[in-house]
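Form predicted alone, single chain, as structure tokens, below.
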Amino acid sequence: MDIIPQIIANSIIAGSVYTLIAVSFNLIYGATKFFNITHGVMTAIGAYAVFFFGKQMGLSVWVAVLIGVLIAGMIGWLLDRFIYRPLREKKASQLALLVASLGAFTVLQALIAIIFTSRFQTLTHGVGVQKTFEIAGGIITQTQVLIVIAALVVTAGLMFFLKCTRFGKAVRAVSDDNEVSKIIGINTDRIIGIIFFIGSAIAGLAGILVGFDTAIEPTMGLVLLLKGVIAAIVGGIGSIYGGAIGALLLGFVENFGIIKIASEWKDAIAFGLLILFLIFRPRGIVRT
């Protein structure tokens, strides 16, 4: 079938977007062990920062992207510093942290809608007509190439960072046992704060790339969060490598699943995959 190469290309592109969300979500989850809902809205924050600084203020695209990534990372750090850290110090339950993140998500998403309205916006102003490439019969745009490259670089970079650097070893220690890490002298609050910055910045980058590929809206973060979390659970919650594997699998299952049915079923297919893994392999692909 002539459509198969394009479906494969679409699967890789979707899997790359999900990879950026899943690996950054797993990075934060591994250290904190709580479901950070605000991670989704970081995608919108990064995208709308680029929209403001690049399209409205007239800064160059690359400068606007850098600012957008940094703003997303900084807001993630601030949320941890002034909301999540005080709750952790008070030994708050995971449910309390979940509710706090839900509240922060709602507030931030509402602020974006108030400031920028709820209309769809584009980030393509000033970047010219996108080049397209044909690879083995599949068509892929310049932005989509960047999405795939970003997913590969971020995943490989995080894996190297966690395994081969001193700070990465401290992150793994905190992920394994927070209390023991404190006893041996690791500043766990500082480590977690930096993790929030890095993870939120990656989520912001994902939102920016999605914005250049399609469009942005204030509620875009919820869909991306759900797909990223599904990928994280399928691959192995808390695992960087597992998040990437789960994201790629989800991308292929979604896109091949709608060959014979309407594309509106894509989300149902994703949640169907999640349910199957929760029943038969709840620890994910890479977890034993």
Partner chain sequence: MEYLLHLAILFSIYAILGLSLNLIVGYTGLLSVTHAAFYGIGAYATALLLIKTDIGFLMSGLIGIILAAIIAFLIGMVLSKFDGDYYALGSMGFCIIAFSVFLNWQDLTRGPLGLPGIPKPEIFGIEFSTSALFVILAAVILIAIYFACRCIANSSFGRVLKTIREDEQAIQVFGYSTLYFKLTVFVISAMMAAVAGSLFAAYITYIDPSTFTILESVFVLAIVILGGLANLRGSLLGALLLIMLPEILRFVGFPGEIAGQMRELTYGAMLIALMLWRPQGLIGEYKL
The other form holds:
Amino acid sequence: MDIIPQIIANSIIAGSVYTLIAVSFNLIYGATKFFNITHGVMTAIGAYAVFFFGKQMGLSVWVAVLIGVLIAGMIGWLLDRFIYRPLREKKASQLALLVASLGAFTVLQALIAIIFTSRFQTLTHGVGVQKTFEIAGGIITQTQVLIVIAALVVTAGLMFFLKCTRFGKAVRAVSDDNEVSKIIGINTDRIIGIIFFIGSAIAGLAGILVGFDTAIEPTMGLVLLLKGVIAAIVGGIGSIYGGAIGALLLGFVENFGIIKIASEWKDAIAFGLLILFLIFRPRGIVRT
Amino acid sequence: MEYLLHLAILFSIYAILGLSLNLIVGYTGLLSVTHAAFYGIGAYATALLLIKTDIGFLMSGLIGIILAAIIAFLIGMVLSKFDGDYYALGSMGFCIIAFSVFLNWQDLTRGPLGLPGIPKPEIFGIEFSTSALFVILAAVILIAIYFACRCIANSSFGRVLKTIREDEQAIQVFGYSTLYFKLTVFVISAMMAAVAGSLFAAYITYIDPSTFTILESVFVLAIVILGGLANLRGSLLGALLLIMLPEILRFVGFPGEIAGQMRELTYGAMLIALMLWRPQGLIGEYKL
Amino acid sequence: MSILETKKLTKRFDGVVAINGLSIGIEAETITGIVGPNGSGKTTLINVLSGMLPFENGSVRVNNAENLRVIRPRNIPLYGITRTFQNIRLFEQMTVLDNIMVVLTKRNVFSALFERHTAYRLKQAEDVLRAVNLWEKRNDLAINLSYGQRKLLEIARALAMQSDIFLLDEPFAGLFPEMVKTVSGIIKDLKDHRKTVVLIEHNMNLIRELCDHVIVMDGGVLLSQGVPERVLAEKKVIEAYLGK
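Taking the form predicted alone as the starting point, write out the structure of the form predicted together with its partner chain.
Zooming out: every chain and molecule, the one shown earlier first.
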């Protein structure tokens, strides 16, 4: 049996999940220049919102997903409004922002565990009800197709949005130079707030898709975040398409890596890749 | 009484971790979250040597410390090239790799099953089998570490560490190879964390990987930041307060599972509040 | 023979040429002023000479070191160079005294670990701090000083290095007349002690008062050099400053 097509399929799926996180992380990093650890827990927030509204309240899947994405975005906006924006106003250092986001991460993760317990949960009702497709010898489920499509749409959408809309131009101005943008009359706080909403909503979507693909638990955010951040750095921090390229590379390296080594070492492989890049090409593939 | 002694021993262990991490975070201004890894290396090395050989506690502990130093040297070679966010992320990476080694190298560590039956330490014929005796051992080691840290902080070396925190590029122009200073303080700090690990393993007599996750690093970071950056007495204060905190929460009366989550939630909320209103911690001398 | 010399030095930023084939020589035991309009490459030159920016082409000869193509920041004290910064770079959350002490102590990691304050070094620190009237402020944090005091502390820190060559990037900018006097006194004193001073300055009266030699840069190239009286009267120099 030839396993290569399946590994390629798995790589692309993993790469797509990381893409969603990496591009949204880069969007926020670009505008704020700090490592927003809380970004990880947005995945769990999205997923648990769907778990609550879809599975416990019995709303239809699509409505639940929509609510989940909006809640993740909303919480991202609130965090910026009540934690990061005051810190920016106090001219706090990047490290202070990082520590605050680490704190917010811990709080939100603990809250989810208190409300929903720390047990594994599934978003789907049964096992094996998903439609599967076979492409060139690799098997891929319906959810996984959606993951790949979502990654493509989000990346292309963000790139279009930043390049071609007026709002996108403002975002780029804020990312280039926050102070100057303020002087030329851009409401930077409002723009950054919206960026947090969009970025967090995308992370929430990633968490929801992962939840449908496998399972959810309160701590799911950390590993997803770290993979996303690794992808972002490998690709080029702060760059949208850099993030997507990095994510794809990470997906392939991880999945081809575990042909020879046991799959428990996936995380270690990912960080090995990061460390190689940090040593030899710290500015990433697209050199930001 | 027995319980108070237990708390005193835990305080000593965490105070050692806090003091040593303060050298990196408070004095050098580098946000390291890799402390749990060296804590774990010390603990596992001591535990394995105590169980499988009869070289005694001192020797096992010493080997653990040397092992931590070697690993810290290799990791530090990579990390010391960075500062700020990248340093934090790189250190996070190593913490996760170390955790996956504790968890997945089952031939050696027995993975999630952990290592039970670690003998109590015996030094020069005295067996530290009761809490009353152990607390003396822990206190003596804590005092030794405290004075070692004070010597380092008050030396010319300590002053150079602070300038690295303030402006690394500027101090280079005055003839310092900052990389070696960062590397040295990282190795020293890791060795101290390994001492705490040895004490922990010999005291609890059972260790498993769950103690050495990144959350443990965050906990130690919370000790350092709460007590006060670049103030050694601050780390003692931080350890004292955060060791007492679960007792207070217990007093409030949360059920078992939630108590643990409430603890995490409190640490996280504390970090946010500190960054917003008191970034130097209670008695710190440096604002992050 | 000059103590510091650049040969066809070139520095680019993303394709923009900041210094273009610059060849200059600085005579030992003199005060040299570097002048030129904003963006002419003065600060870039100092940053290149102190190793804070790499350069692409050309070479630098300094004191005893021949044809350097790469300058590492931590090596510049070995070449006898020390510098100050245009945008003040102190160790903000440290005391005034520590800002000075740190440049007096041992550079080697292991020696530094076992070194304490010594009376001798404290005396040295006291001398330079008294020279800029900051000894009384020695236990204040650098971040709490006034702008002028911060500027003076930077100069004191450079003095404490006891180098041969001092690169001072706008040492007078924003100072009150009283402080200007202090700093110009220090600079003259350095020359009397057979040190070499290179300073960037926009105030032509100060240049005339202090400098033995002046180098005019414009657009990354050498426009003119020589005795201040003559050079500052040249038509092309005046045009470069005021525009045509």
